[in-house]
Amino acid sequence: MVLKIFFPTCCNTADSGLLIGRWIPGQDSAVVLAVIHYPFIPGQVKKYLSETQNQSQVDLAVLGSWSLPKDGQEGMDSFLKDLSTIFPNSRWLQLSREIGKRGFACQVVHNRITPPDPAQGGTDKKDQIIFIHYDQRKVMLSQLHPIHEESPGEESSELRAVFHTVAQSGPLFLLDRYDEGPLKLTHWQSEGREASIVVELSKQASVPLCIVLTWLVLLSFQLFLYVVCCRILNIWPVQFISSKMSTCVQTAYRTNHFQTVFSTKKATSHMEFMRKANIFVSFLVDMSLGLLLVSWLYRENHISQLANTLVPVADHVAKELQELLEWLMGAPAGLKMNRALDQVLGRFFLYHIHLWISYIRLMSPFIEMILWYVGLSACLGLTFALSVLSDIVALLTFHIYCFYVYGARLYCLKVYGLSSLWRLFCGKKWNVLRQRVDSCSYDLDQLFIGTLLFTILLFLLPTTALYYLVFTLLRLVVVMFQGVIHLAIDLINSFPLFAMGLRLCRSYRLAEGVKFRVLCEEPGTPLHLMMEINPLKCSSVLQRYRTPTYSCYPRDSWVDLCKKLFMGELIYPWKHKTTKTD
């Protein structure tokens, strides 16, 4: 039988005295958390271990007797090894180390008295024994993956049950911090005890400091949510715009950050203290970039070379429009158009046009100042812009959108009449309360109805089918511009900061396993290996921790898009998978 001994470095040179751990249930190993020095009292070594269990809840014991050979110490081996009647145990670890050696030497006494205990695999037969050594600082600190919540009656893998000891022991080395008390001992945190008073100080003032100011800042939220939102932003027309505007879309989505942050209920589990920080980093970055772009947008007059320069542009890209109208009127590429329809739909976009570039020389003289309370939504963060821009993006393109709507349902409409014509002449109906196409007879009136109806349609489909085409790409231009924005934005909200500096600055917090390696391996002594942890992968980082957003909900698929625009239905960008239409 294997007998595992997870002992920590820290305790390789500490002063002989009593082995505090605790032995894995159902498995053959033991955690060595510290190392109780001599001279002690064997009461209150019981007493401190009571206190440090209802504190921890961990079941802490006195597993052995740890030796290390000093002058004037000759009879310590036979009076530890003395101490196992009165802490008893199944099994007794006697360890021992000669200086000069890296390897221990280890005896297990078998309690007769005691019956043997299952969960500490007690049994009679020789032990072979593995010294695993660990760093105690590290494990305490890391986070083993994946992460699952066990069932009551789940047992849990051995290294999931020593990372968890380990973790769970915090008051076993945070008892003893400023005062030395009647007990010695020796963990990672031994020789930090002598810590600044003025800075533990200071953090004991900040939280009720830091408690003020969040239940002030709550409630200036609250009564800002309770006037805008519930007042202002149930208007149905409002409500209507909003929805479909992307700052109000990521005004609504920092909200429910800025709430999850300073929420005052402190966080239960690991996923949750990683999604608050990583939205607190998130959201200071965010603020940052912002406040770096206002700095740059309000010096050397930047906010009135935008203006200057959009103004033309969007007059510019008016006049293009124009001129691709007038193309179309004609004879584009030289196919042959149905001469009537061409020339109602063109006039029909060229007076939009018309209207249009009417609307931005009206709106010419405000640009600037326009502009100037725009950029100030910058310091409420670089997505807040990113927004902005997305927004006017979309209302300087309007008559884009308008005109794909035009001819998306011109085409939509000839292309549902075709197949519904053609089912016609097949015998054939759709039925609309089952949802299936029927058999049907028909008239010779309704045939001859039908036969004229589907030729006007199919002669006069070549010419919609090209002002959609013609719209449908000027539209999808748009739409992947405002795409690679809200990408941005997406990657400003959603990437894990706060999980990603851990990885890179602190790989052990974020633990996918561990490894081995020989540490010491001498004639007559046990194995000795060294644990150390292997850090999780960053793509394994950006998935289990990127924060939810709502980019991250089911869209359509390649298929679907292409089988939407194939029959003139209307993409909405901001309509989800799931979203049912008429």
The other form holds:
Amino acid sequence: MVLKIFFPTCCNTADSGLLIGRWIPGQDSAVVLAVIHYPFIPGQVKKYLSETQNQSQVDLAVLGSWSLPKDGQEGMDSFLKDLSTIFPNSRWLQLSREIGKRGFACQVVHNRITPPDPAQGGTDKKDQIIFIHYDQRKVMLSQLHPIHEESPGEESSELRAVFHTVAQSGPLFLLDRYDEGPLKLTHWQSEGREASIVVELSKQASVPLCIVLTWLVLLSFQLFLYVVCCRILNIWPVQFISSKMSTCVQTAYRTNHFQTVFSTKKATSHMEFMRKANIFVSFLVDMSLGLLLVSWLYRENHISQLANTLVPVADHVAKELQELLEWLMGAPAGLKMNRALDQVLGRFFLYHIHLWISYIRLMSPFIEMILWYVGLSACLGLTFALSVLSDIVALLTFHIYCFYVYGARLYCLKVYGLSSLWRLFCGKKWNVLRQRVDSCSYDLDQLFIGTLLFTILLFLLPTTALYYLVFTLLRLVVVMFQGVIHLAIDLINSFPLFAMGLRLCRSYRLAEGVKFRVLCEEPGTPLHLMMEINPLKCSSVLQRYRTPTYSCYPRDSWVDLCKKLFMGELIYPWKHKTTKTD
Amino acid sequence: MGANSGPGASPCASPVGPWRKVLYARQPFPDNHVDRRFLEELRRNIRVRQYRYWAVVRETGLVAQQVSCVAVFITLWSCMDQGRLGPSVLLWAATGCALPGYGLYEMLGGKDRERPRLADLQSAAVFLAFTFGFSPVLKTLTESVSTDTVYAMSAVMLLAHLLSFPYTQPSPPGSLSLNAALFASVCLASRLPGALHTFAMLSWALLVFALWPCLLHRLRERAEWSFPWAAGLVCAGGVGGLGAVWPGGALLLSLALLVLTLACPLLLVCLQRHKDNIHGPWDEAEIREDLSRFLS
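Output the structure of the form predicted in complex with its partner chain; the preceding block shows the form predicted alone.
Once more the chain from above appears, this time first in line as the rest of the complex follows.
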């Protein structure tokens, strides 16, 4: 068996004393956490250990003795050996280091007081010992990430236990050398507690401030939520429309975030803490970007410039559409269309555009004012500004959406009509009960009318399909533009900024595993390894700490989308029923 | 396994009994073993019918008259297309044919009526209303499609009508054949100069392709003597009509009809002698029992 001793690097030069740590249950390894210096009173050590154990929930024990002989302490060795009788343990480690040598010497004493284990006693001499040095501070702060499920080896669980032990024994590290107490310890913090004045001051100040702020925010939010969510949003049309407007979606999303961040409950798990921190940081970044945008917008009259370009652009789009329709009403690309239907459809759409242009003309004096007020929403964050932009685009291209819906409905009607009439043409029908095509004998008049309609639909299909195609393409352009905006919003909302910052600046905080480096390997002394922390990969950080948003939910695949487009079902934002009932 | 192990291995193991045609017993013979009695069960031509020439000729009348029906329809269309016949004349003629035809149909139908007269009237009203209502639409339907395409489509559809016509059971007319014929007639009718022309053409299509097969079927059922006469009349009408529009076509049609009614039956009767069907134990199992009691 190989005995592994995890030894903190800070204790390398500690004065002689007792090793405090923990035997990892089920594993042949020990974690050294601190060294208690001579002189001490054994009863006080036991009392201290049991107190710390109560606080940290780690079963601490005295592992053995540590000796680093200095001048005038020659007689320590035999004394430290005798200590094993005071602290009964099945195994007693005797570590000793000589000045000028890199390696430690180690002896394992099997205590005969405890019931003797003949098997262990037999292998006593063959025990091999490996020292694994670790940086106590980094190990304490780092969060070991689940190693992939494919290799749940023994090593991973042992490592996990080591990390857990070190992370849990925070109370042990509170005692520093300036504390007046009966015991003196060496650990990573023994030179004095690590803290910065600014952080401490802000911690002190932030507690009452946070409470007040939280109460204020929560109170106002509860009121807001009560009024908005319970009263207004639950009315059907409002609910329906708000689910289609990205501003409302973003508002709901941010409200949710607010509730998470400002909840008075302390984050218990690491994931929850990271989630809160991520949301908070992304919220701050969002706000600051939004304020930048506002400062740009309201300087040098940018708003009116925007308004002055927006109206002609909308006008121009309408003009282009009009020309497109006129082109479609002729013989577009030399296609043979049904003239009568072509004219009817073209005139219908032209009238629509006419209505639209007059609507824009009516709106144009107010657009600057609207933009001015809407621009204020950027104070709430860049995401709000982008959502508002997305909604404005949706509203300004409403005519395209209408055209698309008309075209799709007409086309869908034709496709479904043709498919069911084709079955009639072949003397078959769709059996709803059995969900299959059955043969059927029709009456004469059914056949006659069916064929008449089939012929008409078949000859009119190309015209409708062309209109549908053109308007679908237009609609897809708009949807793609909105999609890009939504992607940007989603990026800001869900990007784990805090986790990413931790990964970049304090890469040991998020550990994926460890790697070992040989420190010294001399014959006669145990092997010394240095344990270094492998930081988590950036892609895994993204994957694990990404805040879930609506874009994470599964959507149509590309094949489904193409099928829907072909069948003339509405793609976005209205969802179409998928069950087929003829 | 035992049967597959080959003829050489097994006979020494057990005394070889006679081969039996059973699957449940393990026998020391290969799977494909048969004995001498195999060919004794061979039988030839057990279900071949001996046709009489004139009976077959009589039956081919149905095919011939259907071909002639298509010819009659094409004649009417080309007359209208060329302006030789006005739509009102055709409409009156259609009425003149439909009413006596319906009377005859009813007379031959006897007592057991499946449909009430009101349903017939309703169907007629639906036909007329829809055709009349849709005829302006139908007229402009194929305006932008080239004439050749329309002709090609009509030809294909009329051919499909002739091929898929249910000659054994012509009443009610089969879906595909009737639909193909109607599709062709809509295509052709949309080439005519006016909406009324379209209406007249579609009415005639209905008469020729939908109602006439019903009447003919009833004639054949109830008064068998009249069937050859009716078929002959239609054939003569088709050839004569086509002759007035396109003499070469009429010649071709009459040749085709002659081949169809005289040469094809002769060929069938002659070839019947060379028929050599073999039946034996290798045939698929055939269920002879009446299964209708299980299916109901």
